[in-house]
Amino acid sequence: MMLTTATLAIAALAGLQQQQTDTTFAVAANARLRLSNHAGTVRVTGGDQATMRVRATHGSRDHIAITTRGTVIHIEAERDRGMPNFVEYEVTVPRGMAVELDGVETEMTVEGVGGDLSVASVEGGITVRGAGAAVDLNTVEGDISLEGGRGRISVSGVEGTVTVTGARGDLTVETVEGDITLDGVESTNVDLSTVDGDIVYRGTVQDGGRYRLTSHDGDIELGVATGLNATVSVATFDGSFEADPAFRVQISEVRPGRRFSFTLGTGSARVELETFDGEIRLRSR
């Protein structure tokens, strides 16, 4: 990516002038943390501890600020004159802290935090292991992996892939180039879409959700095993559609330009699949 070939040239420029920041320190039970980051890395991690741990490598100019506002606690690197460079921070927090993280160019690691999770960066990827609540991710150039998360789920891109493992709850995602793959998932509501991308979702169909995945550009996959309950709604204006035989699947209704529709089992769920240009499958799992 463009974003290690210059942050390591900042790096190598501040050479011998970086310092370092470590400190300790208690935290109450229903702290929050909000960290801002102009460009460089940051990795959060999740500890049995109720304290947090900051150790951060920076610029003899800069200083690390941290503040206390209600809460929240404010971690940001300042400079009496001009933007702070490069910053590389590790952060532990106790495992149940909410993290709020923002940076320009900035690649994000999560791990182990089980607080609801808020990540958004300009140019940087974005990778969370073992969430455990509500997830908001969003990055305009970089890649997305999430792997958990329980409840609301949101993630969102503009150049990247995006990759969602064993989540549970609500899930919206969205990227204009990239694809899109969502495994182990178990969701009453999915909405996926790709202007230019593939799109593979494997995961429960369950009674009464309602599931969309839309691609402009590119094939989808749909996962699942057999035995659902489901409409599903077909749209593929220049491609095909192919179903796993296990699927023994009827048309029921044809419509011009290549829609129709089909009901597996009672057809409780409201599935939609829908591209301008590319392949639908079903596939059995």
The other form holds:
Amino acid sequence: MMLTTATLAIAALAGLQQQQTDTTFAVAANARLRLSNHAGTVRVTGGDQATMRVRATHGSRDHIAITTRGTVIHIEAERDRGMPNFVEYEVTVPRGMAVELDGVETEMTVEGVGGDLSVASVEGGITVRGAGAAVDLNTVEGDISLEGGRGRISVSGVEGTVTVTGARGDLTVETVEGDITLDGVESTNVDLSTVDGDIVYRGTVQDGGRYRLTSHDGDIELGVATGLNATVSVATFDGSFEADPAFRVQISEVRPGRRFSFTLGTGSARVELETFDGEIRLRSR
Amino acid sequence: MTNRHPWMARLSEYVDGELPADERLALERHLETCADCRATVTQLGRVRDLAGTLADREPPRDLWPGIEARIGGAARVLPFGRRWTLTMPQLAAAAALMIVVGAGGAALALRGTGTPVAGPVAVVAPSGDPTVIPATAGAASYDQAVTSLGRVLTEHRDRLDPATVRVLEQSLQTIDRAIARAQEALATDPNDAYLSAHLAETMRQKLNLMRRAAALVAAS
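Now that you have shown the form predicted on its own, what about the form predicted together with its partner chain?
After this comes the whole thing, all chains and molecules, with the earlier chain placed first.
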């Protein structure tokens, strides 16, 4: 949001005149959206109509090019000379449409889109609500928030927090400097890693599943219901471990300060909790 | 150490499913009581999985001549499914070098098709077969890949927004500190499976970030 405000202020100072584009057109059932926006904001919302509506606020010397190649609908601002300025998009698409967004200095928001979703920015946060299929989110600087998602879910940041709620599927989340929080997740395959940040996973640990939570400098918290069947491996160099008494943890192997493991129930799932320097907590919920 | 981990030298065969049934059962009995060997098996599995991912990442064909010229006859082909012969101390470098091909590809994309990047050690031939220099070259090749990518980023940093450069450099410094701490810890206990795995993971994260950064530069 700071980015948006700052860029708008710069545009205002430069005396750039803003122009509106607003167009609606029918789209095929198998159509995909690919939208590029170098700087500005993008908001994509899933709707009930088999149409796409594109509203854009942009500089008077820019125009919004909408082209179709095969089943892919491309949207991008163009200018006869130079790079287009800041553009604010609001796009409504059929709910099941696959959507691919990319930008550089761009804040991205997607709501109620049920198709596959790919969003990439460099300087800008990503917010997704009501995702219904596979999700791939990627940014360098900015927070990432995902609600929903089914199937293969991949989230990659560098500096910023990552929050995922209500996802169902295989999850891979990686960042460098930032916390990772997963809540209400149902998955049999979870891989979460950060270098400098805490990791919290609150969700299910299902029989036969694999769950890997690793940090270098940060705490790890696994919040699950008691009664799970898991072989839990815990490793830390300069940290600590604690478990709620409800789990009745009996550590079977111990190497002080390094790695130990224990079995809960049948031990069917594999859980790895590792932090070089931080607390590792097993919480009941 | 040898007595505590009698199966260490055979773990890669186990991961590849090449142990005879009686030896496999005996090893699995050992795994039930040995966290170090279980961790090593997990790491070997990850290396294998990473290599499996690489098999799908075919570099653009116009990059191949430069890569091929660089590796020359030194490379040997390890068709997928071949046995990995990695020892514990090699795991850190091995896991990291598995993504060097991506790093090298990004660097090549920036330098043009005619200039080979220094020292890619794991590449994917147009046929899809992975070509791998022996794992003993891993640490040096990792350093070469990091140096090469770092040079590219330094030379072309003006292509990126200063704020992005700041974030990338700050994050790389964070990872470097983590690597240094892991190396210090490993120096005090070279046979610790967790520390080896942690160092490998952190090195992989550094290469992954540098590759992403180079890709950003190339796309800008």
